[in-house]
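In the block that follows, a single chain appears as structure tokens, in the form predicted alone.
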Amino acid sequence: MLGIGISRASFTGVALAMLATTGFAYAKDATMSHIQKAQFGHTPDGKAVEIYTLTNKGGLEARVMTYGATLVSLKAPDRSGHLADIVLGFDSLEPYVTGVPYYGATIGRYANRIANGRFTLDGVSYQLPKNDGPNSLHGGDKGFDKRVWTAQSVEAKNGPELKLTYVSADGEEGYPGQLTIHVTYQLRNDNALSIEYQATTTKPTPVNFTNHSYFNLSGDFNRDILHDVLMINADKFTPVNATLIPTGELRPVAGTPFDFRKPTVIGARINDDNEQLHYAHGYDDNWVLVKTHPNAMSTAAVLSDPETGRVVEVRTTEPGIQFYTGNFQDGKPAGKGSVYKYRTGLTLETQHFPDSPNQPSFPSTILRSGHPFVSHTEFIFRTEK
């Protein structure tokens, strides 16, 4: 694969009219940026698991944890300098380790679906664990999610930054060849959240990770997301069939629900009678996101929340977006003193296609030996008005 652009590419001028912010509303209490290391319990074989609190110039403050390279909370001021944790997770360990809605958590070998748990490189058939009906998902029985990384934690010039490692084993979970992956946390003093992820491999594998967290901007975890408005940058989205895997072809997003090329109420379409939104219980698909170059660094989303005014806006490498609207959250296990119900949470993946390795027209996900993958995502916080 090959390496990040990092070109600025042009907004719309939707995009642009979107964007038009009062700028980012700090904290009171503006600190200097800094990280803080704490204990978070054990793996039930007996593993350290570890937090750590990342704090900017502005007062943002991101925890994550080692365990499954985790985004545990994010807090991020509202218009009024108000600060609130925007992303869903559980105060102790034991949720994470239990449960499987990967809240926050980083995701792989491979994000998404790979139909049948089943593909072919290089001549060699591969077969992954299937927990996902017939198909394989986010990586199997035990993906990355499941597992302790090693944390490096830097006092870097333009913010906190935590290096986390992980290296999976040839055959883990049926994929070839040892993969070593580093994820990079950044909490920028330009009130970015930056993700970098690296990796090589010994074997030709199919490589693709994201972030899985679920936000909520409104920071009142007892409210839904289908009142917060959604532009995404794509004119194409993948349509899948009934157990939502891509059919291969790459629809036009025009004059159907999946339109959001202008900003978009999240649940003005979602109860559409289409067949898409039926297979999926509403939102969840990927959208091919329009790029100046394939790698190019460039907006995938901008999501905001009119009654608090948080807007974030997401960047990405990537040539897709996964858009998931908690269609079958059902208050279990709750986390944060709430109970997480149906569409309190919405996710933003940047990926690569789902079944890429079974789909030879969609962006190649095969990571070879000498070849090393980089891969960025940022999250960039402001206010409106």
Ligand code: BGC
The other form holds:
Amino acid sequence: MLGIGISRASFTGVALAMLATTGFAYAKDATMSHIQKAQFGHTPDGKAVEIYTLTNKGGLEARVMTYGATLVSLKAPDRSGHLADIVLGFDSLEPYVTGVPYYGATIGRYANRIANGRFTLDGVSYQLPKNDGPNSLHGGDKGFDKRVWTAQSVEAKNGPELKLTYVSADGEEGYPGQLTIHVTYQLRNDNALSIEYQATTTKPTPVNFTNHSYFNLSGDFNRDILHDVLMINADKFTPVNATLIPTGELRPVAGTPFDFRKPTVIGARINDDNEQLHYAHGYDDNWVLVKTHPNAMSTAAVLSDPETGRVVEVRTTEPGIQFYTGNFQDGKPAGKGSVYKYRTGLTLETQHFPDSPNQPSFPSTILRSGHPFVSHTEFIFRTEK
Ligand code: BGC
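Okay, that is the form predicted alone; can I get the form predicted in complex with the ligand now?
Below: every chain and molecule of the assembly, starting with the one above.
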């Protein structure tokens, strides 16, 4: 367990020698990784929220707060080594508490939509809050993104690590079973942000967790994401109806604007005359990832920004990924000195398929007691010329 302030997770010999002679570890020293903790504010009901800054040996920096186990900022270098924040978010707690667009948050108990907020499990019907038209979205009125988690920083050789825990009560937001969830962020020294989810339950319950970061690899939040280039390792996707619930079909991407098997400019087909694009005002679908076996850790997507050379590869053990182009961003509220306009950020949410509790042909999302849940996603950062 690391302390507050200049705690450190790993050193090189050089850094150790420096520490011995000066007795002080420079926060910006590129040879060491560390975690710092600070206060970020209070929720309206008076709960203190902390923010942790994780810095790896290469100088990459991730800030994670205990409200929503949320990634608040992530600094990564461009092709000339210039660090910039590449995830949308806010400088203070208030917009996270009063707004609803899930910037950087951990989503649960069920990421994405459940049709009519209803499902039946082992013969019992459950009703969830309908917070998105007729459906339940991202865990209901007060999902995991709006809860204060506890945090523990962990010493790890390959980069600073923060383990966040939340205990969701039996019946919370209509879901059965007390669920204990741990989300561990690690900013690895090989420039990957790893996010691991572990959960246990006291009763059978549907679960689906993701991270809802909006990426803008340019680091300039006044630019949209339409010029970025995306590859998605999927030859099928799950088309939706007008309320964005999957129809159950696994539709081939070939010959559609959903074919990202080869790296493609995001804006190239986003305004095509296509029913699916009309429903969501842009991309907002789940792609069925190509896997050698169901829980294999494999590449889901690669996103690159030709202007800055920044690249992120997303790898996951999950079967699906939601690619969403910020279609409901409307310029409010403003964050980090910018106004988040239409399509200023995009999400790559690794997940099980939306509405799985009502779709018997989709991979199961039911967690049972005695069977711990584990899921792992990593975002690997590099640059290209
Ligand atoms: C969903 C969108 C939704 C957005 C909210 C995404 O995960 O796919 O439909 O509007 O979250 O921020």
